[in-house]
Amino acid sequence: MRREMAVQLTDRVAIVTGGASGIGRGIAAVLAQRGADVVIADIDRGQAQEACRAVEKLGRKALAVEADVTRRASTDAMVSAAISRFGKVDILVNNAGVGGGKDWWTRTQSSGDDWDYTYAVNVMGIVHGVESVQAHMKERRSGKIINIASTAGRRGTTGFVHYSASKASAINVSQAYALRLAPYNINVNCICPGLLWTPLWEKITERRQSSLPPEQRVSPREYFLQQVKAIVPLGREQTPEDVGKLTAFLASDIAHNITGQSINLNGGSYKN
């Protein structure tokens, strides 16, 4: 029988920036089943308050904050918040993310708004995140930082290459602050997830298929396991909970020598 690490986060507070769906609702879960209270600080004010009922019935206390974190300001109100109602903060998950700018998904060519809106939410929501918290986890002596790539950014993708290079980015600003921070006690680290089924990969589908013959397309989800089967040797998918395991592990104290680091979590997969 299958036994795994017991990972515990009993009574630590966490925010999860884009907590409200997808990765970051799965990281969310997880956080709060180790014993984490969670803040879900997410732009969709509606869906945060109601992943934040789902942390609830795990048993842990739940915060929505509805941010921006292409603003300083935003981050800024985010960390207070979360603050204000729990005493602290532990960890925080920058997870937050973004394909493109508005419809990037019917284009195969990167825009100047595609640029633009994946450098200011997938590089600088990081960065705002980091130096909103910074202050208050160097003031405590403790903090672990666990920021969201992507395969994506170990490789360039064609037709895909401004967010293949957001993603690069923030690879290399978690390596920055894991040296920055680390005088601090405070651990930085990076997971770089493969193939997950999420609504962008749904929509990466969507735009592969656009150019196909109707009779050569298959449903998205379908098209995503023929992904999974043609690229990942272990053969299945990435889940939001397999980040939200790792999520919970870098956060943890068995992980306090861990700091720097850029983990793929994809199936052993070389390809994109």
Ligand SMILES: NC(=O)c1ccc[n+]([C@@H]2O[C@H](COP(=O)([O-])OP(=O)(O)OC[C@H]3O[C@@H](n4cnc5c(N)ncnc54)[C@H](O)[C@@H]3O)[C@@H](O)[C@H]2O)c1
The other form holds:
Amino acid sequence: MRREMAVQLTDRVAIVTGGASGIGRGIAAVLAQRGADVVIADIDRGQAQEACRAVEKLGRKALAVEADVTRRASTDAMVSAAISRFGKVDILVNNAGVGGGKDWWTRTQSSGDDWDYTYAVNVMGIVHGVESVQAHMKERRSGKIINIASTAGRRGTTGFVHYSASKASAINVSQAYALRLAPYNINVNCICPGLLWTPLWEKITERRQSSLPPEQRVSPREYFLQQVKAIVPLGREQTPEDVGKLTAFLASDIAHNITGQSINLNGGSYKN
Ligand SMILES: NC(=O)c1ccc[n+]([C@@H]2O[C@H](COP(=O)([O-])OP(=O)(O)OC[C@H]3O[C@@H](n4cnc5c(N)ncnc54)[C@H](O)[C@@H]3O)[C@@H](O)[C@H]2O)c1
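Structure of the form predicted in complex with the ligand (previous: the form predicted alone):
Below: every chain and molecule of the assembly, starting with the one above.
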């Protein structure tokens, strides 16, 4: 029987941006299972409240905060809400991310709006989160920040240029903040997931299959699994729970000497 040694985060307080869906929701659940109380910060308030109920079912406290990470005032309010409810923030997970501007999945070429909006959410969302929480973490001389980038940020791609570029930037920004915050005992790391079946990837399948003749199209899930088979050496998809477990590790005391790193969680895949 396989036994897993679970990292414990008893009584830590975590904020997860984009925690209402997909990967963020999985991260919130794993952090709660390990003993943390969780603030779910998302632009979608209804879904955030639902994600909170899932955390509460795991026996931990949760708070839903409506937040738009493209706005610094909104991430400031998110951090204030977390501190007034729980008294502290130990962990910030900057996970909120988008594939492009409005209806990006209906285009095969990047529009100006795709460039602007991915940068606003995938890069400035991280910057705003860090800027909002850093004074509190510096004062406590303790903090763990985990940013969710992507394997797509490792190298340029032909079709999804704006997205890859935003994720490459997310990796670089994480390295910069790791250096800047190291003197205050704040660790900043980055996770680069590969292929995960979430609402985001459902839209990617729509985008990629839009140029195919109808007879060659398959169901979104089937297309996704074909990609997994073609790209992932380990031959299996990655899951929000996988990302949650790596987040829990990076947020734990075991990882106290790890900072400025970006870790692929992609089954060994070499392209995206
Ligand atoms: N799914 C994958 O295969 C995959 C792979 C690599 C990286 N990622 C990254 O993982 C992260 C989560 O992706 P996902 O697949 O769970 O996507 P998702 O679309 O399921 O979830 C994204 C969440 O972010 C929220 N969000 C979007 N814009 C926001 C904003 N301005 N402010 C606050 N919240 C906002 C959404 O409401 C949603 O709840 C993203 O950064 C994504 O780029 C995903």
